[in-house]
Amino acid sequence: MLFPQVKKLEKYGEYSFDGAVSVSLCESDIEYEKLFDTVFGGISSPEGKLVISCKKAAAEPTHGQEEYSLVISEKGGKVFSEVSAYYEEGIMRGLQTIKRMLLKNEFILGNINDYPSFKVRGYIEGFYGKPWKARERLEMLSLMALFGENTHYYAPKDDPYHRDKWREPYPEKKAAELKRLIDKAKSLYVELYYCIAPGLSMKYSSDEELQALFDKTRQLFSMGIKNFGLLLDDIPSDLFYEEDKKRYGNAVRAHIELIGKYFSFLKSLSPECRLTVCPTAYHGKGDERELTGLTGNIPSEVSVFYTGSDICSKEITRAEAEYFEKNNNRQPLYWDNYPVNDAEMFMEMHIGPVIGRDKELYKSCEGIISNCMEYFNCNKFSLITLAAYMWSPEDYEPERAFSEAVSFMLPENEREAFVLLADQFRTSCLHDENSRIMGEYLSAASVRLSTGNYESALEILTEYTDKINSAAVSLSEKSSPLYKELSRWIKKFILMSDILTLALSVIKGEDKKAGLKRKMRKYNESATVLTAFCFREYIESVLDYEN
């Protein structure tokens, strides 16, 4: 099964290799070999048994730059897949298509024509905590790469250089750091914009300050960069220095000023140079007039960032979208606050596909940019959902790319503990179904009980205790980077698993209740957020009832 969904497949077989599997190119030019070293460097071989040729296509592409066809056939043991496209992006997206097959090892045959939906797919280290490790950052990107994405914004807010430090150049160790990262995403066909977000100290009527942003611009460009964001959220909506009020009154002309006067200066580098701007009123219905005095004084060009009617929307609707497109003169660029899990928030963990966002939102957008969480291991499940999203959404199936996303990322004897865990994640501010797996074998126990077949609400409750305590075993003894930062849930969920093991007892006529409540006291005096109100209404139940 192709994931993400393709926009058009003729199919008609699948194909599967015994054992390992090298990679070989033919019939490419040196432009080509670069792309597919980049995709395949590491198991390539002149004799691969997945034999690759790429072509440039005929004719211009009718769905944007990353359009490309495939034609995948088997001979001799051997499968064949040609990618053709008109431009390099497409060839790097068919490149990544192949490599999704080849990781899972299921192979469509037939002929592909496929690209994206929404435009600009990407995602941004835009949250509050520690910053991504610089080999986190790479690994972020390919990932990303692998599965269709073209944007990555970056944007810690506890990098002292992008917020605090912002009129301060990089020092050589950190450059180079973000030097590897931008020719990676370069490599990858990834678009990477350095956001700077100079508003908590910035006075607005200096020219000196004014000096010092387009200083610290210069070293970004001359490092390779040609995108930039300008972010001038979460700051004060007041003015603090006495200059600057008398010059501007508000912060919005100041903004409209500075955001002015940067992007002139962009173009002055580059007239390849672009702009993003995250607004201080960046959610709402979009007619705010704090955004519309904003965005009706600033270049059309300049893309503009907006969550949404909430900070973290539960919804994201088209037309939403055309209502901020008639009040503001663009298009927005969705910042998704979704899996980020930062402020009030931190209790919580973010694993499960995205969910209520419009299938037709890509047409009224110029699209969406996911922020990310902290655990930097935990972002990938909904990140590649999200992807699948983004890339097909009037596809888009949540559980299925949930799935999928599970079975790329973990071994087969790792998935089935894993999703009983995750099952407890849905609390966020899609208001999920949170507990979904619980929820339906404790809701078809007590239906059993309440009708008196005790017999058969046992073996249920038995069959779901049982999986709760293999999984609570075999993720006590997970130490890789995912299950660290898991390791406040796992504790956690281990502690369900006792709860759940006494709460039977208790129903067979065991005298445990004093323990159950002694445990179940535990549970709720921990402030991390696991499991929906139907464990707690299961436990209440069973300390009422009376074999």
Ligand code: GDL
The other form holds:
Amino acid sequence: MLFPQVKKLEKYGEYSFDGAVSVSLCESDIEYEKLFDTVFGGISSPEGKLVISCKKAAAEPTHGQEEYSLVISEKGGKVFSEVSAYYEEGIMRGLQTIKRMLLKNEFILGNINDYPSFKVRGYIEGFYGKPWKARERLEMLSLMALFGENTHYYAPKDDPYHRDKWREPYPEKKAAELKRLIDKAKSLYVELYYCIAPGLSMKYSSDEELQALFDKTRQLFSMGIKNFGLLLDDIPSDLFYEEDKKRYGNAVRAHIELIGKYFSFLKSLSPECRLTVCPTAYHGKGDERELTGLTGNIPSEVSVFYTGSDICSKEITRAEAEYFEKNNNRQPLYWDNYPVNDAEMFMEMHIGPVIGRDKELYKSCEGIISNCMEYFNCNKFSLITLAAYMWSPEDYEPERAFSEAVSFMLPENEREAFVLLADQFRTSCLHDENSRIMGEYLSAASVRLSTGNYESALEILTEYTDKINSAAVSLSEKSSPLYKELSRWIKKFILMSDILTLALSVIKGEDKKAGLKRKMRKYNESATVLTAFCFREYIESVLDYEN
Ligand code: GDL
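Can you switch from the form predicted alone and show the form predicted together with this ligand instead?
Then the entire complex follows, led off by the chain already shown.
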């Protein structure tokens, strides 16, 4: 099965290779060599078993610059795949689709026509917490491009040069790291936005301050950035300098002037420069005075971030987006605060698939940019589901997307334990039902117990407890970065596994209630968020249980 779902597919077969696969580009397609190398560099060889050709389509696409077609066939143990698109962006997306088939070793034989639904599909490093490492940023770009994303916003709240020390230029080493990110984004046809957040200390009325902002911007422009973000979120909504108060009266007026001048400055650097602004009023209904007062007085080409009805929105609907557009003379660009787990959410782990985003949202907004967690590897599960939703929201199935993400991320022998752990991670702003697998086992057992079917209840509880026990053992042995990031949650999961074992002994008539009580107290004392109410309810009923 293709994932994310493509728009049109005429399939007449499937093919999988035996053993390792090398890839080659048809000799005549030399003009696409750079794109080919970006996607397949490292596994390409002159006599590849997977032969790719790239052609410029004859006609302009009807569904945007990223539209492409693929014709895939097999002959004599070789797979031939022809990508055609009018724009290079389309060739790139087509090559990434072939790469996903290659990584799964599942080739669809037939014809594909494909294009994304959301115009802007991306992620933002926009959380509070330890910024990602330079090499992790490069890895995330490749991964998100593989799943069809086309935009990345660089805005780590704790990169000092982004916020606290916004006036200071990046020192040489940091600048070199950013340059690599810029070059990588370009090669993947991903639009990279560099964001700056001066609002904690800027004196808006000062020319020197404005020049400092322009100077910093010039540094990034000279490194190849053409897209900028001016973030005015999470700053006091009142002005703090007397000069500013006198000149503007309120922060909205100061922001209007700042945005206008910054936008003109960017256009003077290059007419291709683009600007996105995050207003101080970035969530709500979209008709708030602070917001409409701002958007009514800034150029209509400036994109405006909005997080929806809340900072972390449970749902984002097309009707809300339309209401925003009506009030702000432009469509919203959603800054989606999922999977981010900073601030008050730091005890939660957000690994589940995205839900609650309208299937028709793409018709009324500019796009979605998902805000990430500082836990670099943990992000990948939900981000893959978000990328799939944004490519093809009408075909998006959250649980299928989640299991695709798990299969992509983990070897087969790790998946079962991971899924049992991830079953306990659905608590988030999306309010998904937590511990679904656990809940099914426990409620099946409790129905049997209450109807006097003790043996069958015990069978179910033993099966689940055994599964959790072996998952706990296997998780405790893992040391790769993903599991290190999860260590707080895994520790509690291991305790949960011990508790389940003790509970089972109590049901079998062993005298272990005191130990069970002790461990459960310890479990409840830990603030790390794991498991739903069904777990506590089960343990309480076991403690009340009379054999
Ligand atoms: C916010 C911040 C964001 C943070 C998120 C979740 C926006 C626009 N800004 O308010 O940086 O990660 O909440 O805590 O969302």
